[in-house]
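Take a look at this one chain, the form predicted alone, written out in structure tokens.
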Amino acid sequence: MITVKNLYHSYTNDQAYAVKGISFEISKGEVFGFLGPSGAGKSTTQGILTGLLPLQKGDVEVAGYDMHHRKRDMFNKIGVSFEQSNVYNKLSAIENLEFYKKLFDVNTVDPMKLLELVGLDKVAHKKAGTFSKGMKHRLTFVRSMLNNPELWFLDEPTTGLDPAIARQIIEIVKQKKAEGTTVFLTTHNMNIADELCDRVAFIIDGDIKLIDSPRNLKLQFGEKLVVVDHIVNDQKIQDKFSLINKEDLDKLNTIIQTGRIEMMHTKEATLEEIFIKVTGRGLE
């Protein structure tokens, strides 16, 4: 669904590149995470892929369209949910969706059903200007689903949402993935990326450092540990043991046989820990 080869972009039309020769491919039905801190090049790349920024240097194909020659038809196939909500405040929620669906040349989803998905059906006829930031974000999210897109761009889809609503959004994305929708997810939330993505790309300072599945990254970069909460001399102690170190394995076996274990679980590296290990940078 997406092919990017040797992509560069400069906002100042010089050698100060925000994106520096990146390349990647995304298959149909894949959820691809584009992960990095603010200013890493995530939004720039998404802007080029969605046609909001001109393609300056490199080759990009999106949903079968060459981005050197953007065509209006492409927008019937893609949906974009921006991190910054850009709804019409003087229109109601339902009016926002009704207006937006007229821009498409394909069949659209019933706006009321979309509002129901994210709990906005009860305020469907209230002006968006009266909505909280989270409500506007939900409206922007479902607006991106109006044309039932084949390729769905999600920019920080759970930002500013309470945990229950964020969980709803995640489950909707999972459902669309099951239906075959391709998702390009830009985020710095590694927990969401870990749960949703088939593959992730780590980008920092305009460069992609690596691309792989979350599972493979954990196997490659994560330590294999067991965390044990146990009782020693009537005191609660937590110990960590390596599963590849013989001395640690012997100690763990002794505790299993003779100790009073309260809890025991394996500990895998998080994507955030791996990102910091690979890039030397945090996500803020």
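Just so you know, these numbers come straight off a predicted model, no measurement behind them. Here the rigid core means the biggest group of C-alpha atoms that line up within 1.5 Å when the two forms are laid on top of each other. Numbering follows the first chain given and starts at 1. Compared with the form predicted together with the partner chain:
- Once both forms are overlaid on the rigid core, the distance between the two CA positions of Lys236 between the two forms is 2 angstroms or more.
- After superposing the rigid core, the Cα of Gly58 is displaced by less than 2 Å between the two forms.
- Core-superposed comparison between the two forms: the CA of Asn253 exceeds or equals a 2 Å shift.
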Given for the second form:
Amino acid sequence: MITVKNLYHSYTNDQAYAVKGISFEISKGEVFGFLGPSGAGKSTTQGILTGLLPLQKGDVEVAGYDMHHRKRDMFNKIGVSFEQSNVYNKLSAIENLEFYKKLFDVNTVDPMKLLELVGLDKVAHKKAGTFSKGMKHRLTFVRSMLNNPELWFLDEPTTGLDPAIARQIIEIVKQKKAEGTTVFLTTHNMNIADELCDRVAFIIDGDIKLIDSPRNLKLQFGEKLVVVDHIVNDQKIQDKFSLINKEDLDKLNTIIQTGRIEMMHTKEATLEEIFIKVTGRGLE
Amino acid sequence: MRKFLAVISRDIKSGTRDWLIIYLSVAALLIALILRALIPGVSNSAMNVVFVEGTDSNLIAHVESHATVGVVSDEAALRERILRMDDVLGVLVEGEQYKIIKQGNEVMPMEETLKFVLNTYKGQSIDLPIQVAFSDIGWEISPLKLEGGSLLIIFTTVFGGMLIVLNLVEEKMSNTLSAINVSPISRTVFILGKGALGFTIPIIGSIGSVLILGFAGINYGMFIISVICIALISIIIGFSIGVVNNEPISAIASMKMVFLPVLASIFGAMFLADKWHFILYWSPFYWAYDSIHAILLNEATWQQVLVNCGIIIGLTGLVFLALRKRIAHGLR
Ligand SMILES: Nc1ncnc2c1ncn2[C@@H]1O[C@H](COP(=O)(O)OP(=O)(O)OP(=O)(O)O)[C@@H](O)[C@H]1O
Ligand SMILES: [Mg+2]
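Can I have the other form now, the form predicted together with the partner chain, not the form predicted alone?
So here's everything in the complex, that chain up top.
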């Protein structure tokens, strides 16, 4: 569905690349997570893939279209949801969708159904300008679903949303994934990536450090930990012990035999911890 | 076509919810109404006809049943009477012919009606071909109406340009332009759609102004072509301002900078002696004024109108070449 070879991009048209020769492929039906800290080049890459930024150097093919020769009709197959919501404030929610719907040459989804999907049906006839940030974000999100896209670009789909709404959005993406939609997901939320993605790419400073499935990454880099809340000298403390480290195991044994344990559970390494381990950098 | 209409109807829908845009759309008509109130001697819509003493009294009686009839002593008095501000038509009988004397700014239907009334009188003797000759004795318009009208019509196009600015700034401000750029509408169709109101509003506004001011007898073909040409340059300027400003206040501030050359070249054309006009030749609005002025006077020829349009389009082309990069870049 997407092939990227040696992609470079400079905003200043010089050697100061925001994206430095990245390559990857996404196959049909795959949910691909593009993970990295702020300024890593995620939005830049998505901008090139969606044609919002010019393709300067490298080869990019999206949904069968060579991005060196962009064609507008490729967007009949593609949906793009933006990190920052962008809707017409003077139009109502439903008018926003109805306008956008008319721009497609393919079958589209009933706008009212989409509004229902994200709980905006009750305010369908209210001007988007009166909406809260989260409501506008949901409107922007469902707008990208109007043409039932085969390929769906989601830039930070849950950032800044309250947990219930974020959950709603995740469930919708899961549903689309089950229907076979290919998703390019940009985020710095590792939990969401872990839950949704078939494969993730770690990108830092315009460079992809590695690409693999969350499961493989955990098998490869994750070590099982035991987290213990125990009381020492009337003070509650928390310790983490690796189950493969001899020293750690001995310490754990001592606590189990002598200490006062309040709580104990095993914990898998999170994608975030792996990210830090692989790249040596945090996500914020 | 469907996408083109979608863009236009979105702009209209959005525009009707914005007071500034509503105001810009009707501003020309409002100003026309004010101008009209300031112009003395508002014409009377009933038909007024004058004859010279000694005209066939049966004819006078016949016409009197359709119009208000006056009788003056001689032809000179008749011509003098017609030149006054109100709409009066004169009839001279020369042998078998009727000669309708008019000032030129009378409402068209009135002249037609008079012809008809005269014909029905003549028509009693069926054999005689009906001949009505015309003689124009000049187009006498108050300068306020003429100059105010010309200025107003050119400004309707600037209003159209401002409308485009506001609509584009809206797209920039909300970044909906990015959403448009990832939809299957071609950039050309989008630009045409965005520009359409910039033509429609000036055409409606200027025709409305012309009617309100009572210039109804002008050549509408010439008029509309000229308005479209002038609108073109206002629209291009509108696009170039609209795409680089992200908020309406700064956009309007830049738009005001456009008013300056417009006003300068029109006032220059009004007040400078002809031999100095060459210093205004750079301004498309000078040529626009030249055309509109002549059209309102009913003195324009197709040649003049087309040459002026050519010059305007040429100058617009230069402006466009200079601004093209800026527009294309801003639409990204
Ligand atoms: N319009 C621009 N002009 C110049 N430089 C830019 C522009 N947009 C982004 N950059 C730079 O390019 C680099 C990559 O930015 P990008 O927006 O792709 O990061 P990101 O991974 O999407 O970050 P975030 O998580 O904050 O969205 C950054 O160093 C940024 O400063
Ligand atoms: Mg980003």
